[in-house]
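Encoded as structure tokens, the following chain is the form predicted on its own, with no partner shown.
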Amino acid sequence: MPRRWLQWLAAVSMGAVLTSPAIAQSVVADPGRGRELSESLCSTCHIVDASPGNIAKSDISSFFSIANRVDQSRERLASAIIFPHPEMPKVSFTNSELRDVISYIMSLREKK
């Protein structure tokens, strides 16, 4: 399947697991959680906390840029998540985990 179909369906899932009335009621997602998941597997790469200054690389968007992106929704971190770009390594998440780092990044957006 062509990547771009992947991306779509990837987006379309997590959108239906992450925005489901059912789901939202029994599970609720855990940005502390999040943020130690992130701080473990993504901060050899990316600067983690909320801080707008801090750059790892010059070529790595920090989780702050990252959540601070004016598209940016929990749907279309699932899928930049799930189908990682090349250079990005695949991290095998659970269903929890995934919401729990989603909801660490999108915690950091600035209130506007």
Ligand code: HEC
Contents of the next structure:
Amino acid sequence: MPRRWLQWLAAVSMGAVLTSPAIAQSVVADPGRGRELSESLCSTCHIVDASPGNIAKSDISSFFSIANRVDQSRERLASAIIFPHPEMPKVSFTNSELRDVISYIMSLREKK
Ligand code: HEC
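Can you now output the form predicted together with the ligand? The one shown was the form predicted on its own.
Time for the whole complex; same chain goes first.
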């Protein structure tokens, strides 16, 4: 019984740590930085800006069209970026860079 109680206490205090304002702040994604990262790392192949007219660069989808795929989600993007396809060079993002790039791509999604 006391052991359970300790586990409960640990879970509760973890929750408090995760939701404390200071930490919540650092978890907010920064699409601006995501755009900078995209411009420097991805724009050799992808058109990374928001212009809907630019669908593709030599057959590779633009970030705009990627963002607007019907089934697109942060999770899909994360796996597409973490497990790159052959043509795509492996980029090692930190978690926060990955989050920023994803939030930038998702910011190109048109509100429906
Ligand atoms: C060397 C060329 C190249 C570079 C650099 C590159 N990509 Fe790609 N990427 C591709 C190709 C080729 C595909 C697959 C064809 C397509 O989806 O149009 C692709 C597909 C994707 C997809 C999958 C889209 C989907 O929904 O299936 C995502 C997401 C993506 N790239 C993100 C990125 C990000 C983020 C970067 C920069 C860190 C990047 N790519 C850099 C070539 C590249």
